[in-house]
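In structure tokens, one chain follows: the form predicted alone.
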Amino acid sequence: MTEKVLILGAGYAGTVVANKLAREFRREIARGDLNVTILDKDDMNINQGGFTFLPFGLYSPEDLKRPRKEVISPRINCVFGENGEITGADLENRKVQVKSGDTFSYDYLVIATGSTTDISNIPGLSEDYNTFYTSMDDAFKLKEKIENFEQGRIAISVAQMPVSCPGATVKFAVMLNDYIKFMKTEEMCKNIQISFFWPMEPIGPPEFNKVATKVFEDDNIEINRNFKLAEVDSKNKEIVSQNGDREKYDLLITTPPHKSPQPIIDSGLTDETGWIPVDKFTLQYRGPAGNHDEVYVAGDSGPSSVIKSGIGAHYQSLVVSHNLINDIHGHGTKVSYMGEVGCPYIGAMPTPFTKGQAYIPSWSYGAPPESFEPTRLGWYIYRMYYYIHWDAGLKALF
């Protein structure tokens, strides 16, 4: 009898799990003893982390996308389009429904559906929505607006937590400041103010907050903490916080609210926070649909308590892979996810006036990041990652 592993989502986490299983069980798959299927509505893999750089010309679209069948092992059964677009999941009966009407059964399930943006959650946001977060098209539209901006206040707002890769907006603010100093006239620079609106008091863990705060202060980027976006008044060019504070802007750049994909919510898999609860160590499902040892969650779909980032997805996908390998072999042992996560930080973008500087701080449960400073070497390492991402990261080679 063939055992079935079903993976929902062919983003970073789902692809890593698939490739890890394909290597470990190549003989079992060839014999027909194991089937690994991955579902996704899109057949193109997009490295969303690179969107932050697109408005500044640091990557091209070709750097950030690959056909999924080029990065997923041919041993994996890939289903894309309507046959891969999930509409519901029934954990009790071990079945997943897709848009075409077909259903997929499984012995083991990996939920790696990621998160999605929810613009409608903020009244008025759709009327003045500028972002680099959601697509390459949006990033290039924002690039054009930045190029044509000559004076006034640029408000960079992170609407609320949690969001995917919360540090991306911090990096963007630093690069935008360097870009303006390089690309605009001296008179224009004097007439442009960047204001950063953050929904919490600290900008990340203590050491991350310390470095970010210093760089913002040195660059004269205004910091507005505890500003949870509640409304956008596009007519009067104002953003409104949940406390009723109103702030003027001339160009609004927003990191929108995020949520679990709607089919996951509609299937009753999320908790009161709207995210999928798991055992924090094994990453097995523990939620309103019951406790299911055969169901694992990896990546941004997971609980709100774990920061959603590419580095987190990397470590979670490796843990899920190893635990599935042990389950299928019948070893009965578990590898623990220790909360490994990280958030690359940029201290400066390379221009004729500045040297690129970056650092990739990481931390885990109970172990916050240590003191750090962005360096020039860190910038090159960070930039290099976006190229090795395709042939090393996604293929689970490190």
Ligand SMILES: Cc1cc2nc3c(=O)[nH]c(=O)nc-3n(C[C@H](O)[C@H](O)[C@H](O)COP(=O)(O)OP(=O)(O)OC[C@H]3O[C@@H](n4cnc5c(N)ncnc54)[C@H](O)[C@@H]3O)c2cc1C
Given for the second form:
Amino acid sequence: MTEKVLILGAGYAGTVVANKLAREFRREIARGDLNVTILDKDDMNINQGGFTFLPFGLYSPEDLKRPRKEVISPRINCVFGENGEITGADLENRKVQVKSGDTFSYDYLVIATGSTTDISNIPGLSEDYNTFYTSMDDAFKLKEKIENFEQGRIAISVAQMPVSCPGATVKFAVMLNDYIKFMKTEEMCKNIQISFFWPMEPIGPPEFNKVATKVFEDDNIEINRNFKLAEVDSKNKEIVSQNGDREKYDLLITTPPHKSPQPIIDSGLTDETGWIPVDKFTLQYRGPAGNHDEVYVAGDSGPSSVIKSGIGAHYQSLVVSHNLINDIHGHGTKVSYMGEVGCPYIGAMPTPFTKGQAYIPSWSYGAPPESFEPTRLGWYIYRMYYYIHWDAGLKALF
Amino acid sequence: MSEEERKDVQGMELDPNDLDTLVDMLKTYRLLQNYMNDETLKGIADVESSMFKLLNAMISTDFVDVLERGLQEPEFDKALLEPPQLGMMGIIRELKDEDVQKGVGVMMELLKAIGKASTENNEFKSRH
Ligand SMILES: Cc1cc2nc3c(=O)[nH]c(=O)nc-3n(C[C@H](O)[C@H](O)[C@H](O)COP(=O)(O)OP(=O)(O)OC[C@H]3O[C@@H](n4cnc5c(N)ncnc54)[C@H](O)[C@@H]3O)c2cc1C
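Having seen the form predicted alone, could you now give me the structure of the form predicted in complex with this ligand?
To see the whole picture, the full complex is given below, headed by that same chain.
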């Protein structure tokens, strides 16, 4: 009988798991003993990490997208579009429903549906919503606004935690500052103030906070901590925090709140934090829908306690794949995810006055990042990574 | 080398020659670093991407194992030393051999797979 692995979501995590299984189980798939199917609502893989750079012209759209089938092994059964758009998951009966009305059954399930953005709980935000977070189109619209901006206060607000890649907005603020100095006249630069609004006290773990604070201070970027965005008063051009603090802006750039995709919430898979709880080591589902050893979770859909980043998704996907390999072979052993995550940091972007500098601090359960300094080679490695992402990261080579 | 000239670096004993080598490496690295910019790194990344594709192809198929073994077959070694000249009749005769038939079968599937992948690849690239 053919065993069935079903992967929900063909973004970063889902693609890595699919490619790893395709390689490991090539003989089983060829003999018809195993079927691996992956579902997604559309057929284009977009590397969201590159959005941060688009307003500064550092990547082109063609660098950041690939048809999903191009980066997934042909050994995998790909179902994209209406037939792949998940509307519900019933873990008890091992069934997943899709928009077209079809149902998929499975022996093993991998949930890798990531996160989505939702601005509905911040009144007024939709009336003045500028962001690089959601799509290439939005990033380009923001680019235009930045280019036309001549004077006043640019407020960059991270509305609430958790968001996908919490460090992305920090990097964006640093690059924006360098970009403005490069692109605008000296007179304009004097009249532009960048203010950063962060929903917590520290900006990431202690060493990250230390470097981010220093770079912001050196760059004259004003830091406002503990500013959880509650409302946008677009008429008066003011943002309002949950504590009632009001701050003026001339251009508002927002990193919106994130949540699990609605069908995942509606299927009762998430806990009170809104995210999917797992065994923190094996990444097996442990939540309101019961304990399910045959269900694994990787990437942004996972628990709120693990920061959401592509780097984390990568490590989790390797562990999930390895545990599926163990399960399918019946080895009775498990490998453990140790909480490996990372969050690239940028100290400067290259302009005639600055050299590009970056670093990728990483951490794991109970082991915060060590002290670090952004370096020039770090910039080149980080920039290069997005070009090789498709053939190294997504192909699960290492 | 006198004892005084040796330096203890994090428990590792280095003599001045080692330090010279390190300094030389660092200075040469600076040359590379100065060569790099956001345009040259794109070229390097493109080269790496192609290498990764080939690496992925190699580690993802048993064909590499088959090739590894097949290329070491003593009969193949002999053929390389003295290439047999096969005419039309010779080819027809060889086709009766079971291993030749299997080889042709595998190659035929490879041809089909390459044909299919070429069409798909053109479709993918047109959407970049
Ligand atoms: C602006 C920005 C910058 C970032 N920068 C970095 C960075 O520098 N470094 C880093 O490591 N990470 C970065 N990240 C985070 C990184 O992109 C994510 O952590 C990573 O993509 C998570 O992978 P995933 O597979 O969990 O989710 P995704 O890659 O988002 O994939 C989820 C997939 O599920 C599909 N899906 C969702 N719902 C359904 C449904 N109902 N039916 C069918 N399919 C569905 C989606 O279409 C999608 O393809 C950044 C993110 C953003 C937004």
